[in-house]
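Just the one chain here, the form predicted alone, laid out as structure tokens.
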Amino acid sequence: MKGGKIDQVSNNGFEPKIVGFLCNWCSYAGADLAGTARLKYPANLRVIRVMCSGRVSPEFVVKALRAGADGVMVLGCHIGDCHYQAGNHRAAKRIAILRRLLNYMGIDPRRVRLEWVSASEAQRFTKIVKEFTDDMKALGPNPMKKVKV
């Protein structure tokens, strides 16, 4: 890693698959505005809309991770503004410890990534989108997957 950025490297065409966990009221309201406003941004994420990020279980993001998917993004609302008052706090602290449960795993923390968008932030999605799609590109596959047999 150079100055906090996942270095480039080739991965002979390998297109990752990104599970997406995105609130209901912000970042899928963000999500939803960056289609209707027909901002690009790569087709490799699957998007789960939850009612809040605080839903999200660290159990959920480990079973996208075993099922196949080389990155997860948890997206939620701004600190401050959850419908749910603390959900994005809660959401926080769920992943920091997952964060750590992962490395200790042997898998690369970078794979989970946790940000804030709100519903008026349609280019910020897209730029948080088109950035962990690179990230997870210079990662290469997930090795956490399960073995077909």
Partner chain sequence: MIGKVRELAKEWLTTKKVDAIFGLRKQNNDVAPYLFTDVKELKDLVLSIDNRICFTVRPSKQNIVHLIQKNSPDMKIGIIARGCDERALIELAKRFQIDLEKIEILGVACTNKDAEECLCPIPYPKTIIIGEKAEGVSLDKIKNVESLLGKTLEEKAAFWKEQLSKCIKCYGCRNVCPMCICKECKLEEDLWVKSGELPPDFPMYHFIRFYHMADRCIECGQCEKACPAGIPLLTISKLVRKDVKELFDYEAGKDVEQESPLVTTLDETPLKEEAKDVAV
Second form
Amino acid sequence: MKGGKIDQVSNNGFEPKIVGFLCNWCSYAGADLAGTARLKYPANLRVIRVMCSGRVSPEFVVKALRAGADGVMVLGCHIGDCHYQAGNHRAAKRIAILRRLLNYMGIDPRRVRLEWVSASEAQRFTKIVKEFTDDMKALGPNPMKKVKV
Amino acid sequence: MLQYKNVLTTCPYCGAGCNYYLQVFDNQIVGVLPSKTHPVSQGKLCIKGWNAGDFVNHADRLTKPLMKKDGKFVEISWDEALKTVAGKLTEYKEKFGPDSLATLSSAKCTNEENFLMMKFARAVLGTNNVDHCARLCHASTVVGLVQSFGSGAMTNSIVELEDADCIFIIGSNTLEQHPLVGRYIQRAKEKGAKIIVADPRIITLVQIADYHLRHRPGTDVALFNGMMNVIISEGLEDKQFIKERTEGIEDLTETVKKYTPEYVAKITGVPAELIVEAARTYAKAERAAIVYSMGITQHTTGVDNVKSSGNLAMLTGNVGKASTGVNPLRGQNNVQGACDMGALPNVYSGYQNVTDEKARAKFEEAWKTKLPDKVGLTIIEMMDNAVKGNLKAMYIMGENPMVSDPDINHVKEALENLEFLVVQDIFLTETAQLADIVLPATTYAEKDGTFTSTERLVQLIRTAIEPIGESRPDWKIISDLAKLMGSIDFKYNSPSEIMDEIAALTPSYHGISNARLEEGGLAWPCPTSEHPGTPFLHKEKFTRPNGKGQLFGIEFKEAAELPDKEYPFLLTTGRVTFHFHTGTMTRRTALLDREVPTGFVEINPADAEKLGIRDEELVSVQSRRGKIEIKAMVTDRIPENIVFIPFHFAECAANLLTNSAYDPVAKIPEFKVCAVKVEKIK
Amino acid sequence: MIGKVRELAKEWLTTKKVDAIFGLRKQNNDVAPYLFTDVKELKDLVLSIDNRICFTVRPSKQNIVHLIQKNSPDMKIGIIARGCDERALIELAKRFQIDLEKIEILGVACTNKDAEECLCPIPYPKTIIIGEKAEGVSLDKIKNVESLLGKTLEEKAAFWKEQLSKCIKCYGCRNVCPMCICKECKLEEDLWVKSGELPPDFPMYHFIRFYHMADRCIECGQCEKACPAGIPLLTISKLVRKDVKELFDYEAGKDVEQESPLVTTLDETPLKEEAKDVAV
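The block above covers the form predicted alone; next, return the form predicted in complex with the partner chain.
The next block holds the full complex; its first chain is the one shown before.
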């Protein structure tokens, strides 16, 4: 699914921090393939390998945003390809609710993005990461980050 | 058939007096249900209240009387325990005289039990050596407000705070220590009230404060005087109120003259302009209330601080009407009641003096025995006398001086020096461990009685479950001991009968009976059985004999022990919202123990950096009296050069460090100021 | 109306339709839940919109109806239930906390005034035995909701930061919630909510409450009523409930047979395509 439209504005060289929760069976392998294939994608992404996008509870996302991430990506297998049958079905539903709830609490839902990337989709992986990084650059720093005293 | 019931009762923690139901399922407490009709709690509770059923069934509960044999406790029968205690107390009374004995009553116990304890001390033991922990929290309130107004209690009721236009909170971490009182301050703010917080720490209430005066601990009198200096010099005082209802304005005016905002800024560290603005805000409000707690009472100048709050309120006419007044928040569920009941060395119930012959004659007639006429010893004096060997035996009910009192090493020496110590409690507290005999008492959930909340509201507690093990209610234990010691009195079948005796002998409780309390709480004074109770005091006139409020000119005095080269930090102590006093109950409540499992010392980042101390690092804190190792909490909440330690935790007890120097009148120790050094552990 | 309720309760008890009636009783000038087995006691049976019978209780973390059934599995209980009570019972049954087979619901409809006071969307049970169906309060009539939706993201964040900073961490919202039934609670895990911190760090504590209630909130409003700090908790819960309906056509408390969409696959409960994205 796609995030809301974001106006591309230059943001004074701001480099967002992006946390990506990547499914072990597909998108993590996809990222790996992108690396092996020497495809370029922004270094803003910090990857956390999870066993399934269904493992990503919404608390993970909120905690990442609070702890300093400017954006959070959850990447899982295409529907029908889940190693555990329906983990990604759960992820799809949870993230849908999460994004709406974040909006009510004043947290920009565009900072959270769910995508399906298979093990062979290295190109798609780099494209999504680049797109999301640009989006976060345009959005600017995440205001809900906890500022260390 | 299963047994399921909901028993309405009063919370055993702070003095707010919230009511809730204990949900009981086959004699087990399974939950807590707030009462929606209660005036204060209104269907809400704090975390301690919500979990107040938890400790009742804790595995550590004392279930049998214990006797120490060869340094170890062995279980004995009630019969043997009571006979031993009665025998020993009688022996020492005969051998060394009644004043070789002393009792500590308890602000955790009911009015009925406190009444019996003071009656036991006076009528059975024959001594006025009875005191309780009010000495350690609000002794200065009792003394100070009596001198100012004639009555030593909260002048107004809690819910009235909501309609105040200005609330001045000094030395009270209200949102954490009296959360359900804090709620009315939050509500007042939402209705547009100005909030002034005077506290060196950034307490949670500061979030909603319009002014935060971070004065150095121990400089309260100067701060009050500074505000009054502004009020008088700008002509903001209530001249009519002062003329008609008070005396002593000349003395006050003369004294505060030199306390200009600039002068006070130097003493307190609060910027002069902030003092001016706070003073104007308070004085210009239509209805301004003062809320205070142990932050101003626990000082060698405790009485001065309390009287200063009375000064400020009367100077601006903020006494005797709704949503104003001077509102000391009492820390314990029944510390107000324990005072009202006369569990103090100088007064009977209703603050009738033991030295007043008429009062004494009244009690002698009622109890059919001769009563001692000499004022007894306060807690601190008891400990001093125990060390000296003048005090031979003590009977302590539901108190834990081994954690709660200042200079614990001194307390330990005192208690160990006693020839005989009886402790009656629900758990084997640090104090009980030193006892010769331990008597297992019941908790609030296993007995009937009444508590009097901080707003003077007398409310029932009701038996929810059968006593755990062989534990017995305190009122029964005291009565049995009295009878064993030869008293022909103490024949009570229920706490309700004790309340009838209290009402008969105590003017302010005269109209109170359990039958009336079944319909809801009553605020004293309640002089007749038709009287509806008194939500706010001093409406037409003050309760002092001439009906006038007394203004005092009070000079600022420094605390007894100030930081110096060797001990460069000022230590102040207090509490956290998740625990209660010595932690006897809260540390045995799973959720509360999880929140804050042990103590910590708050230290400012700048100080921490100088000492090379990191957050959560174990450090040593040392005073002239003792030394502890404790986790550091590096935080901006505390200003530079000051450290804060909550006193709940025996393993890193703040009170090993605190100073037992006390107020000359109220004899309250100076828990809030002493000098310490903080060091990295190598 | 209360006369009729008492009459019917009496009839159910005397005809042995049920062994006990679970309802509210006048007690100490107040109201508390009670298990009536004796018809003579029914004179004290009352209805109260402030009090509900389906509270989860602490520290046992088990619903009282659950405890009664565990203790007396064969007991047939008549429960005097308003719309919200019934929705709670349905959700509890769905989550294996209670056995509806042994429960007979004595459905009581709330009045218009009751509904408005509680901002209740469905102020009646599925089968109304006593009272008349009043109109529910729709989302667009609720001031707090309207005001929140009118805010920008920044304003919303500022609003909640202020509101949630009033939290004194009493856990009251969780404790009164009839649907908070987990034995292990994330609010009590340091990984998510740092222990001993006051107010709890924005926004995790309340986020967890809101999110975990997404597929089970029955809009009884007890959380908001229990909050000492007066935080308008129901505002978000109502909106999330609306979203779950939009996204999955699912309403908690409606049908015991309908599983929560969060435990089913997309094939069983599809995510509505058009509802997928969030307008900012």
